[in-house]
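What follows is a single chain, given as structure tokens, in the form predicted alone.
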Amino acid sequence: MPSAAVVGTGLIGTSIALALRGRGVTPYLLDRNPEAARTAAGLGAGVVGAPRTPVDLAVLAVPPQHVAATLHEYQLLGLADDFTDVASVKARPQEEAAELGCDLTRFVGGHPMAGREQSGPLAAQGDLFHGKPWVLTPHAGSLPRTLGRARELAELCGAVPVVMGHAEHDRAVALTSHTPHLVASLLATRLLHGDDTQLRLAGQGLRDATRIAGGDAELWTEIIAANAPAVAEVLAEFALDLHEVVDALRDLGAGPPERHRAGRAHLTTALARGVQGRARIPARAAGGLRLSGVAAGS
């Protein structure tokens, strides 16, 4: 990939640009906020401004609700031969791009499954994507060249390409990313009601469980809102599980012995199922990931 452009120089866009620089590619950096692009360039991520001739691939590192409009704008401007994005929701941007009349043969959706709780170019890391899944969501009309360049981008960044359908991706991230962020935020909200004496007892477990709650609230509102139906479905099921645990705890705290036994059994079941669920998270393996249900690099 001799040439590339990155539109949006926040955490993900700048991290991609840094990774490409490390592989000998000098990206052109564009951002609605010129200071952000200059900051990214100052970190060695590329050069500020549009290229004189179309680059091979443009990476749209913008929030989900801006993907379609940004794609439409830069296709009309002739920024690149091919386009991809890194938004964490895929179905709605694809539909909106079709409605705007974008050339979807030259666009393949993408989503690197990596991030940090910090935001902005100063939080970027060139190795952010190493060994992480990078989902690609082509559609029936995508050109093989476009898919190949999107795959090459993921590989240049050290990630593992994973091809999925748009809706399949959105259901997956609702379970593995969006709902966990909401749950961590709701748990962290409870800390607002604790006094200083209580909070001084906080240990690493609480810090681990609430770490992602430190993410940018406005950005995460945009992400979760774009995938609202899938997130609501997972969160509703979580709420049912939570309600059962609350009932079990109340049984343990009051009532006759048989209710104590039932409450203890329900609590043990909930904790045991948590152990089983966590064990299903794929472990990293040398040279990539062991992924269940999807084809890495397919």
Contents of the next structure:
Protein chains: 2
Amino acid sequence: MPSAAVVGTGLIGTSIALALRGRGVTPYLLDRNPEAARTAAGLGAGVVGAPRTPVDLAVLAVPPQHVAATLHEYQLLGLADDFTDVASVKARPQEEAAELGCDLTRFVGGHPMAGREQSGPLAAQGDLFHGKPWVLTPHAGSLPRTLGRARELAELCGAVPVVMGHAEHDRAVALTSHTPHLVASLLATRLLHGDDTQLRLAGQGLRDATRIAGGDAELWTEIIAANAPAVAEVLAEFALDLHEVVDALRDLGAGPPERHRAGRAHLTTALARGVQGRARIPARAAGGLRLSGVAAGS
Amino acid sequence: MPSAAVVGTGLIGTSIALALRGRGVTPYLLDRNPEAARTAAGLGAGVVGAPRTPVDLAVLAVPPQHVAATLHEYQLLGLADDFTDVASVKARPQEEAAELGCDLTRFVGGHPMAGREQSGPLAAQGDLFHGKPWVLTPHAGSLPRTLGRARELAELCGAVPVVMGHAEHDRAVALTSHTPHLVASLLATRLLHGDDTQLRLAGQGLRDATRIAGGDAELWTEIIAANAPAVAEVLAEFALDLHEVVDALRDLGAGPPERHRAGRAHLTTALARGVQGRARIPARAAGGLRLSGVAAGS
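Next block, the form predicted in complex with a further copy of the same chain, ref. the form predicted alone:
So here's everything in the complex, that chain up top.
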């Protein structure tokens, strides 16, 4: 890929720019906040400002609610031949882009499955995407060239491209990312009702189970709001299981012997299903394996 | 502490024995399964078998449902002057011990807040308790000498003794350990309903949020069953918050504009409360600080 631009030099945009620089591409860096773009450039992520002629690919690394307007603006300005984004939801931004009259033939949505608790260009890491899945959501009208460039971007960043439909993507992240985030938030909320002595007993388990709840509330509102129906569906199923467990615990605590036995059996089944579900998370491939796979594909 | 015995040479018992050996105490090791005691001794954790005269302190490192019967048995046999345990729940075993007619003046319950996903003596680590809280739950009738020896045990293991009532302990771990475990299990259970493509998108957040769900289902049934009323209470409050979030997401997905706005505001508030709750988990003290504090106290 001879030329690229990154619009939005926060954590993800700057990390992409740093990864491109490491592969010999010097991206143009744009941000509504010029200071953020200068900071990214100062880190060696590229050069500040717009190119004189359109680049091959522009990466829109802006929050999900700004993707459509940003695409519309930079297609009108002729920033790039092709466009992709990195937003955590894919259906809604594309619908909004269609409503604004964007040229969707030259846009393929993307979502690198990587992040950090920190945000901003100073938290960026050129290896943030190494070995991580990078979802691409082409549609029936996408140009093969556009998809090819988005795929090449993912590969240059060391990620593993995964092509799926945008609705399929949004259901998947409702399950693997958005519901876990809300569950962790609700669990962490319980700690507001504990006293300091109780909280002294916090161990690594609680720290891990609530880590993602520390993420920025405004950003996560945008992400989850843009995928609300799919998240509500998974969370409602979670709530059904939860009620059965609460009932089982009440039987265990005070029920007659046969209810007590049934409650205990239900609790064991619920915990065993958790063990099974946990085991479904794929083991990570070894670093070398990922990188050679990427090198072969790029 | 001149002499000690450890009954139950699993992960926790063997880790305690290794820690004592590192401080110059050679514990007697007993286990219903002689092979486990021999394995622990082979790791350098102490000597297999019962002492000829009572030791100062015996540590009952057996599952919560066996604490009372084990205490009763070894008090009759005269294994030790004083006894403590390491079970994750404290009220129920003590009630059961009272029913069996144990001498509770010479028993002080204990709970070191440390563990690993693995179990058995081969997973033991002499530094497992370094800097971790170690709860002690004396009651009105406990001898000061018994409490002193239990406290000395915690300090010899490098832990930080925390004295509280047994009901207070059980409410605290319902909040900081048992509810998080069940929530992680129910979250992991959702993954049984995802397909392989969806699960490929699993990131570090999901891995962390569900890590504790991998724990042994039988052991956790015993732990949570012995604390069922306190866990049910926290989990029921979690369920109330959850329902409000599900309603907010449904309003966000399909509600009229004013419901949509209210749903969005509710979502932001829920996420912000999660950030606040997460921030209540105390930062860990630096290792050096912990160890010097322990050295001063022991």
